[in-house]
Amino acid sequence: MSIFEYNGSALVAMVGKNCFAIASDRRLGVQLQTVATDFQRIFKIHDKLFVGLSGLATDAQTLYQRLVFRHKLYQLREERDMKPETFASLVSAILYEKRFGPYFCQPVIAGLGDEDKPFICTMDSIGAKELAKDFVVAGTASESLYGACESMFKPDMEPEELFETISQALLSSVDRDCLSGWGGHVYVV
C-alpha cells in the first residue's frame, strides 16, 4: 500500500458557468480501519479560493498551515488576495522545494479569477501542475471519480446543476472505493 493511500481520500473540483465546485469525502482511516467520519480536506484560503489536500492527513494539515502563512504574508505585502493562478504557483513551489522529502499530498486548487473566470488545477507531490478546463480529481477514489465525472460533466452548468452533478459523482465514486466515503463536503462558489 502506498503512503498516499494510508488515510484514504476522494477529492474532485469541477467548473461551471462563472462558478466552480469542490468536493471531498469525510472519512479518515488508518488503512482499512476508520478513525473519524468528519475529517476536513477542503480549506478556504479566501472567499474565492479553496484548496483540497488528499494524501497523508498529517502532511495535509502541515502543508495547509504553511499555505495560510504564505497567503497572509502575501496579503500584508500586496494588500490584496492572491489570484488562483498565483496560488497554484505558490503551492507548486512549496512542494518542489521539498522534493527530496516530499509532503505526501496531492493538492486540488479551485478558485475564481478575473471577471469570475473559474480556475481549477491539481498537482502531484512534487508540484507538477495539471490544469483542466472541466474537472480534476485526486485521492484513492480518483479512478472511479474520473469515470463518474466523464459521464456526468456538461459544460457551462449553473450552480444548482453543478452542485447536483459533483455530489452524485462523488457519492457514486466513493461507493467503489473502500478507503474513502462517509458522505462528503461540497463547496460551490
The other form holds:
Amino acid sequence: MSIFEYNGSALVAMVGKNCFAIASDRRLGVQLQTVATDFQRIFKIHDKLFVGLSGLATDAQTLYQRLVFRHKLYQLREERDMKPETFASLVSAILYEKRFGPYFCQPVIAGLGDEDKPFICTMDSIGAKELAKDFVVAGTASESLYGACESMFKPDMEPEELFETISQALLSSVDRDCLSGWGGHVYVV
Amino acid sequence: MESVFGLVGADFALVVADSSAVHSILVHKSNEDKIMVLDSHKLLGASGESGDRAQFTEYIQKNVALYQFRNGIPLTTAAAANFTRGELATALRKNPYSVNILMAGYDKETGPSLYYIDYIASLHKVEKGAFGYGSYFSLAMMDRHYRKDMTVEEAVELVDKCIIEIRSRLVVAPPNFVIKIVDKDGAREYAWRESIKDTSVPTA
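Moving on from the form predicted alone, please list the structure of the form predicted in complex with its partner chain.
So here's everything in the complex, that chain up top.
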C-alpha cells in the first residue's frame, strides 16, 4: 500500500459566486482499520483562508503546525493576513524544501482574495501548484471526486447551492472508496 | 504482539495493557508494566519495540516532570500529548521510535481525556482506542458496548469482555493484563487480570 493511502482521506474545494466551499471526509484509519470518525483535515488559517491537508495524517499535522507558525510570523511582520495566492506559494516552497524527503501530503488551499474573489488550488507532495477555476480534489478518493465534481459542477453557484453540490459530490465519491468516508466536514465562505 | 487499549468514562479514563515481555518465541516475563504513570493525573500506555518503549516513555515522563519544576504548574493532558507527538515527529525522519501510545489524563477544567498517538506521530483525541492485534477484538467489543459516561464498574465490565475476547481469539494471546485508572483522585493501578502467575524471585 502506498504511504499516501495509509490513513485515507478525501478533499475537495469548489468555487462559487464570490464564495468558495471546501470539504473533507472524517475518517482516520490505519490501513484497513478505522481509528476515528471525527478527524479534522481542514484548518482555518484566517477568516478567508482555509487549507485542507490530505495524505499521511502525521505529516498533515506537522505541516499544519509549520504553516500556522509562518502565517503568524507574516501577520506580525506585515500587520495583515496573507492573500491566498501568497499562501499557496508559501506552501509550495515549504513542500519543495523537502524535495528529497517530502511530506506525504497533498494540500488543498481555498480562500477569498482581493474583492472577495474566490481562489482555489491544489498541489502534489513536492509543491507543484495546480490552479483551477472550478474545483480541485485530493486524497484517496480523488478519481471518484474528479468524476463527481465534473458532472455536478456549475459556474457561479450561490452559497446554498454550492454547499449542496459539494456535499453530494463528496459523499457519493467516498462511498466508492473504502479508505475515506464516515461523513464530511464542509466549510462555505 | 502487544495489546494496549483504553476508554474514557464519566469522570475517569482507563488504560489496559498486556504484561508479557516477549522476544521472538520466548516470553521473558509476564508481569511487565507497560503503563507508565506520567505524573499525578496522567497515564501513558505504550506498545511496540521494548527498548524504544522503555526509553521513550521515561524520556516523556522526565520532561513532563521538568516542565512542572520549571513552571510550577503541571502540563494539561492535551499539552503532554502534543509534546509527545512533537518528539515522535521530530525523531520520525532521523531515528524513529517504534512506540504506539495511548495517553490518558484527568484535568480539573476539562475532565478525563484519551489521546491516540501512532508510532508515526499521528495524534487524535478519542473516546476509545486500541493498538496491536488485540485491537481488532477490543475495538469491536468497545464499539458494541461502549456508551458515553460509563461508571467505573460498567467500564471494567467492558474491559473484562475485551480481555476475554483477546484471550480466546488471538492465537498468541497474552495471559496477563494490567488495568490502570486516572480520575480526579489521580492516576493509579486498578487491577491485574492474571491467568499465569510469575513465581517471584527472592531478592539478593
